[in-house]
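First, one chain by itself: the form predicted alone, in structure tokens.
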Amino acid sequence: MPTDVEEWKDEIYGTDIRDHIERFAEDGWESIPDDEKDAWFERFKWYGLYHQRAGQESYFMMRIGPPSGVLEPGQFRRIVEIADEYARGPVSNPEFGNGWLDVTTRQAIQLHWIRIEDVPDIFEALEDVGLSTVQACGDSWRNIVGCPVAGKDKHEHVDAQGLADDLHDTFKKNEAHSNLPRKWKVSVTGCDEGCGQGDINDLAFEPAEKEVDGETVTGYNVRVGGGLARNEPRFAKNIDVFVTPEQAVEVAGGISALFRDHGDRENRYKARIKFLVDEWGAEKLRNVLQEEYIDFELETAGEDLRHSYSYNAGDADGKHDHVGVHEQTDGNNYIGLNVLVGRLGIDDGYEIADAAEEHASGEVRLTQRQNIILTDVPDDEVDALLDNPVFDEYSPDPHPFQRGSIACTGSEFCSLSIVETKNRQVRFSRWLVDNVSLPEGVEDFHIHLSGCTASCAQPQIADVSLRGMKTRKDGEPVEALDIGLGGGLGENPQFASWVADRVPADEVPGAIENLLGNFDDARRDGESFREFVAARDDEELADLVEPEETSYEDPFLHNTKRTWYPYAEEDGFDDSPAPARADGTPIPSDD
């Protein structure tokens, strides 16, 4: 039997949803029937809206997903303006204040505390500069991820931005591909670093060369079935298909249609294409694609160029994340800025937009490490741009512990997350910077904190992986983290090994300190951390992780999601100001 979600989508989905959003916006939050909220919230995702967690009723997260994270001149400023006007909440965050935007691990931007009544005005403001929230969430084509400096990078084999744009233009609002069994994540990589992270996407185009009609052609090999969520991680599998840039859109449409027709619509936990690949195998998937969905003869895979992949490859001294000042192909520069845990304040956003427009082209790009890039900076403007005080915080040369820190939304807003994440990861990184020395030669070290098994912070591909759990300490429930080690991408990717379960959150910095000390003592001949982990079994690794209380203090330890907002002074669910009307006044429970 189809799931409830499938039945809701059969009734109303795709572009038809917008009229209903505008109707609810005009009539207000209270016009959404209580017994229909689950259905409408599921549908709203197609337009980039997620209802926030319990205790925050009537407030939404909004996601804006440009292809490959490219924000053209004026677009970043417009998002900052929207955040300024519409994304301030009823309470302040002690670390970030009240008003920010979040850069995600899929090159998108998320805004919080959005009210349904304001959504039509936000849509209009976005569309005025060529942006949209369409299919930023929901069971359809999400934003295309890829090389964040495509078209400007000296290390690319093929300009992936053209294909990313073509896929975006072809499949957004495309009725034939708007209702898939589950989300559909697509990556396009054109460089020799592998920063599109194709291995963990449903569909990946990766640079390759092949002899076609007597000529060497640069195009893409196709991989299918990657993903991280639900404790069921998979790397995308090579389906033995090479496409030219001109063929890629048609092949992408064929694979999307295959998933639409054959994916599981009866069990949402098994609805991603990785499970279809498990069931069929790569050979059958290729055969069905050829026989039922593609009219021309598919070429077999070409010579892949993965041997040069360096992005998140686990090298001890590898900095291949685009942070820093780098020369473009045209002689200008791009400057990658570290945005700790992806959160960027509104006032800082204005200053960055000013700097980008004054000293460069005004274009801003987003990376899968939750950072931003300013492009087209002439040589004689680099120093002037970086003299702006805002870049002391958003630095092109951050400490490795801050450069490598990623965190998901967490229990601040997310209904799935088990623990608080962003403020905690900031506090972790500061404590580590002040108290822990990295072993000699280690200049790149990734720590990813994900609040649950949905893996939005991509913990399985980090040096140290942290995953939200709960446990008891001194007889009291506390927030805890599973610890994994040795994940990463590169030519031969590997997932982290989970070696310690339910470590109380206040003991995690001590565990990382002891782990790095043990690594330094036992490593051989400049061995990278990833090589060190790969050479040991889980039992040996578990012995190296020694959780310990330290001077680190964790103010969220006892929260365990029993509050409406983890940082509110009056934090009981009965103290929540939600739900609220358009002007922010609470709606009485007996209203």
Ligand code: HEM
The other form holds:
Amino acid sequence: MPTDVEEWKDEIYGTDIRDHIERFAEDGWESIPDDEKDAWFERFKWYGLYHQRAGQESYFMMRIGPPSGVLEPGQFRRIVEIADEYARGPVSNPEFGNGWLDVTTRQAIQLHWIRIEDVPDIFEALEDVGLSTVQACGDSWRNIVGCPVAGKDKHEHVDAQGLADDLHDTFKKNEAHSNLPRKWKVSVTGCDEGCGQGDINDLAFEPAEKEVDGETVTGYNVRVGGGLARNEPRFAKNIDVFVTPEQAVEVAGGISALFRDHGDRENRYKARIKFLVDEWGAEKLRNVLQEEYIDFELETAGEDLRHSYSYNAGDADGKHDHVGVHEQTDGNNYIGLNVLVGRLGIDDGYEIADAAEEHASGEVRLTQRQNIILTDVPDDEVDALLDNPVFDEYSPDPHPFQRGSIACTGSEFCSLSIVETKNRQVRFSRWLVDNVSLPEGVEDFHIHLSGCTASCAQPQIADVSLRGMKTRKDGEPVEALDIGLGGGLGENPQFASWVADRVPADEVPGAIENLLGNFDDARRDGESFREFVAARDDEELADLVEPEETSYEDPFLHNTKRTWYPYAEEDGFDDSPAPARADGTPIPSDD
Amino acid sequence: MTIALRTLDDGAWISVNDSREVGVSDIWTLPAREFCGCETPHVMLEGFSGVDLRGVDTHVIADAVGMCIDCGTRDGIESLPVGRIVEGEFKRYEPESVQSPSVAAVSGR
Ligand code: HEM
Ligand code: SF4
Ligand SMILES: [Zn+2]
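Switching from the form predicted alone: structure of the form predicted in complex with protoporphyrin IX containing FE?
So here's everything in the complex, that chain up top.
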């Protein structure tokens, strides 16, 4: 039997949704019929609108996805302006105040507390500068991720931005690919550092070379079926196909159509293409692709550059992220800035936009490590730009514990969440910076915190992986984290091993402190953390994680999901101001 | 009157008549079940995989995945009563309150 979601999508999906959004906006939240809410909220996702969790009815998260995270001059400022005007909540957040934007792990920006009544104005403001929320959520081509410094970086082998843009232009608002069985995440990498993170996407293009008709051609190898969600992480599999940049769009369309036609529409939990790859294997997938979807003879895979991948790759030579000042191919510089847990305040956003326009091209790029990059900074402007006090916080040279921190949305807004995430990760990193010294030579140390197994913060590819859980402590249920170790990408990517279960959240900083101490004591000379983990079995590793209370205090140990907003003074569901009218006044319920 | 029942957002919650009624992350007390070795399993629900109506009392029953917060056993749970329909209205059971064994014993589909 088709799921309700499939039936709703059959009725109305894709660009047809827009008129209805406009209609509901015009007539207000209350005009959405009570018995159609589930269907509309499912459809709204296609336009990047996601209804916030229980207790926050009538408020939406909005996602804006620029391909490869590239925001052209003026676009970043426009998003800050939109956040300023429309993304203010009923109460503020103790770490972040009221009004911010979130840089995500797929190079998008998320705004919260958006009201349906404001959406048409927001769409207009976005479109005015060439931005859009189309397909940012929902069952279709999501934001295409890739090298955020494409076109600027010395490590580039093939023009990834060109392909990412072509894919974006071809498959956004493309009726034949609008309604897929599930989300469809695509990555394009053009550099030899692997910063597109193709391995964890449904479809990945990775730089490669191939001898074709006696000539060496530069293009991409294709991998399919990566993804992290639901305790079923997979790395994308090599399907033994090489494409030229010219062929890449057609092959991408073929694989997307194959997924459209053969993906599981009966069971949303088995719908991602990773499960089809499980079932078929890479070889059958390639055969079906060739026979049913592609008109020319596919080349077999070429020579890839994976041996030099350094992005989020443990100890490899090369850049592990984009933070810092780096020379561009044209002699200018790009400056990668740390945005702790991806959250950037509105006032800071204006400061950064001003600085980028004054000292550089005004372009701002988003990375998959929830950071931002200012590009095209001439040598003699670097110091002047960084002189701005805003870059003390959004630093090009952050402490490794802050540089390595990623956190998902969590119980602040997300229905699936089990625990609070962003505020907690900020507090973790602050405590670690103050109390723990990194072992000698360790300059990169990645800690990723996800509020549940959906893994939006990509916890399985971190040195220390944290995932929301619950446990009992002193007789009471408390928010807890599973701890995993040794994950990362690179030539041979590795998912973390989950070695310590359900550690009360307030004991996690102590666990990390003890783990690092034990690592320092037991490591061989110069052994990296990832090597150290790889050389040990889970039992041995579990003994090295010694959870312990410390001076760290956790204000979110209680069940933050049983609140309408975890940080409100009056946080019970009965105190919620939602649902609210456009002006914020609560709408009384009928019963 | 027909009752619209479904799970949404990847099993994050159960919708009853287009209203979000039961969510993940609560801890349910499951005395009559052999969920794990614990005398009284306290199981945190991580996701719902299905929802249905059962019997003359019109219990709303859910299939879910959960984990015992005391011993860490993770498993599927079939036909967990999460509430009932009374005169067309959904009445949610409190997760902490003990589930009626007679209903809890009816399992498997
Ligand atoms: C309201 C609920 C949710 C929120 C707020 C949320 C938030 C996010 C964010 C911020 C990202 C990175 C951004 C991007 O795509 O641009 C992300 C990615 C991701 N989301 Fe969610 N998400 C939600 C629901 C889900 C659900 C239901 C799943 C179910 C499986 C899921 C699975 C993932 C995964 C696996 C990633 C990233 C890892 C990858 O690249 O594969 N999320 N999500
Ligand atoms: S990982 Fe889970 S808690 Fe975090 S944003 Fe994704 S769905 Fe929500
Ligand atoms: Zn148990």
